[in-house]
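A single chain, nothing else alongside it, follows as structure tokens in the form predicted alone.
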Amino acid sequence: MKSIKKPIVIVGAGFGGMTVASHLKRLNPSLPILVVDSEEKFVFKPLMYEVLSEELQMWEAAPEFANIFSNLGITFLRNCLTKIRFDENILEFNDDLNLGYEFLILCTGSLSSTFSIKGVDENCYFFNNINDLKKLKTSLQKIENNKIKKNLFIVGAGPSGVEIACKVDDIYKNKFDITIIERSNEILSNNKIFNREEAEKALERRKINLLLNSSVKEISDQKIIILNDSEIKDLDQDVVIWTAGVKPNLLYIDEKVKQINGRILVNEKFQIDNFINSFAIGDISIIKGMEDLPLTAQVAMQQGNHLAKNMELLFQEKELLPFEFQDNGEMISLGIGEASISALGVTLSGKLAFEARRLIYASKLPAISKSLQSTASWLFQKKSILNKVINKTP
């Protein structure tokens, strides 16, 4: 059994970093593990919509990362990684820290990416972590006492835009003239046809505009102006939330690291060229030969699961295994009490795919948090939604 003297360091406590550590510290409890997060709350990113509904209390999608990782008996530290000494194993952070690490795990996740469209950064709201929700939240809440109806313009229809504008309009009901700008032909163009199908029934509903082929070409704080179908068009705008596409979040990394379009290039044991006692799962790795993976939680907890696995064969000095991926469906929220799932042949909508949606993701950490298995506790008096759905889904 190979031994280490330093800490296997991770960085980032998104999905990827949260199930390396975890599953890792499991499989063996004497690793020094130190996982470094600039956030002190982890984000379950899947369930924001719900506090934002107020389905969901603040405190049961947002724990706190002090309290999960004491639980499993892992150190954490909240800091701001500042550049990487591949070459001799250290770490610099803010406050002049240095670390010095045995194994290195990158999984800081992405960040929005707003293409350089001049306005998008002042005048338009985002959705990727607790601060994001309080801001649009309050900022709707002061706009929902005025009578006049405002014009909401969500831009991007995948997943983040339409649950948004679903939530949005059952919470607010009359209060917005809601609009969806995409720049592609389809809404959830990346997604299951089922899902697809039911999201633009739920649109259709709701009677939430849609503007395909459509791009934003700049936002100032009373317009959005547009390109559609070659038509250049100016719009009254008075919010605008921005979900049009993410980037790698690498605020700095080594000029001998092989990055492909902004995101670090590993093989198919995660291990980053040239430095194999490094490795980058999630949103800021791409795989040699796996180029087309989503950047999803799904993906990002599989590498995690794979990886912890992968560094106790190294412990062992044993052969590494390549990482495959296993698809195992989707799941949209829909509105208040309604989402759709397609998940290994099995299809579900309505208010029965909402309440297993919500026990799928709270169970998929089972360990990590009271606060995360109390979201579903109540889920799991309901024996019929259990047989009919925990066995076959995502």
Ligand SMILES: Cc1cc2nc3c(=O)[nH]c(=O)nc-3n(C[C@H](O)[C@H](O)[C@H](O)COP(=O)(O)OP(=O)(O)OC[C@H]3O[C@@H](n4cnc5c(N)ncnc54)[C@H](O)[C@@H]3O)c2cc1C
Given for the second form:
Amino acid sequence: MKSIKKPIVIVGAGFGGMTVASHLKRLNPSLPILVVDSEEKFVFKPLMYEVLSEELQMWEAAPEFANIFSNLGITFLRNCLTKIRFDENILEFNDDLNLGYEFLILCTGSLSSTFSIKGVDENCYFFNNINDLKKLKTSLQKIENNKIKKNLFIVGAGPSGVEIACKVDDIYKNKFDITIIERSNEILSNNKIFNREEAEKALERRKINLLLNSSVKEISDQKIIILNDSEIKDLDQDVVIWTAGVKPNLLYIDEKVKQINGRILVNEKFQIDNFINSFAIGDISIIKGMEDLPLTAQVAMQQGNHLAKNMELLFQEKELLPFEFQDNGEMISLGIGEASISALGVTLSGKLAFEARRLIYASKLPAISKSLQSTASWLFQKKSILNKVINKTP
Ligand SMILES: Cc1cc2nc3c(=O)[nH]c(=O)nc-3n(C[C@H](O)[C@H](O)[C@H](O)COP(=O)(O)OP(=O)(O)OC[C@H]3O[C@@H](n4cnc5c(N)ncnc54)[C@H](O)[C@@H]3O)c2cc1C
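Could you switch over to the form predicted together with the ligand, since the one displayed so far is the form predicted alone?
Once more the chain from above appears, this time first in line as the rest of the complex follows.
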């Protein structure tokens, strides 16, 4: 067994980082692990829509790292990585802290991408983190009291755009005239057909407008200018929510590290080219030969799980295994109390899908301390019941 002198440092404690840290700790409890994240809370992003609609409380979808990691027995440091000196195995943080590592795991996720379109940064709301969510919610609540119906645009008809549109319509009934603007000729173009069809029906039922084949050219504080079927149109806007794309969160990386489309190129064992004691998983990475993997929590968690097993093999001085992705399907929320699921040959929609989706997510939430679990939380109560059932299963 290889002995390590310095901790394994995991930077970024989202879906990838949380999974690799907890699995590694379970496989090898004596390993020194240090997890670093610039934020105070873990964000279970697929549940942010339910926080917007107040179907869930903020703390349920965003529990504190300190609580999760003390429960796991893992050291957590809140700090922001600003630079990596790969040749020296040194990490630099924004408060001048320098930290040495023997093994490094990077998983710092994505940021919203505006594609440098004029006015997007200044005039749009985003939906990628808790601050975005709070800002949007405050603003929608203010507008809600207005007597005149307001024009709300959502740019991007991927899962986020569609899920926000349905929730906002259900929460603020008749307060907004909602339009989704999408560059391609269909919604959810990368999603399962069943979910796309269910989403189309959900949008139709709510009379949410769709502007397909339309790309945004510019956004000002009152207008949104689009190119629609070769015609420039300027539309009056009161609120614009931007969900049109993400880019990897790699502000600390320099050109020494090979990248494809701005993401770190890794081999099928997640090792970074030329720096094989460093690994990258989740949204920031792209695997050679598996370039089409979607940017999802499902991928990040499977990668985290696989990397933990590989790290254990590495300490046993055994050969690392290549990653294989298993598509377990997808779930989308479609308004308050409704969802659609297409997974492993099973399709489900409506209220039953909503309950199934919440149960599945409950099982995936990180564990938190007992004192918090006892407060009124449907999700954490279900998680605790599921854990008991799983632990009793022979
Ligand atoms: C609204 C929304 C809904 C989604 N719904 C789904 C869904 O239903 N199903 C699905 O599979 N996927 C979904 N996704 C996508 C999914 O959340 C991401 O693919 C997933 O979070 C990627 O995991 P990750 O570990 O790469 O990064 P993340 O989970 O984003 O974690 C990155 C972590 O790194 C930290 N960090 C960033 N920079 C630094 C730094 N410099 N120093 C220290 N820490 C840093 C961040 O604070 C964060 O905690 C959704 C995304 C959004 C925005």
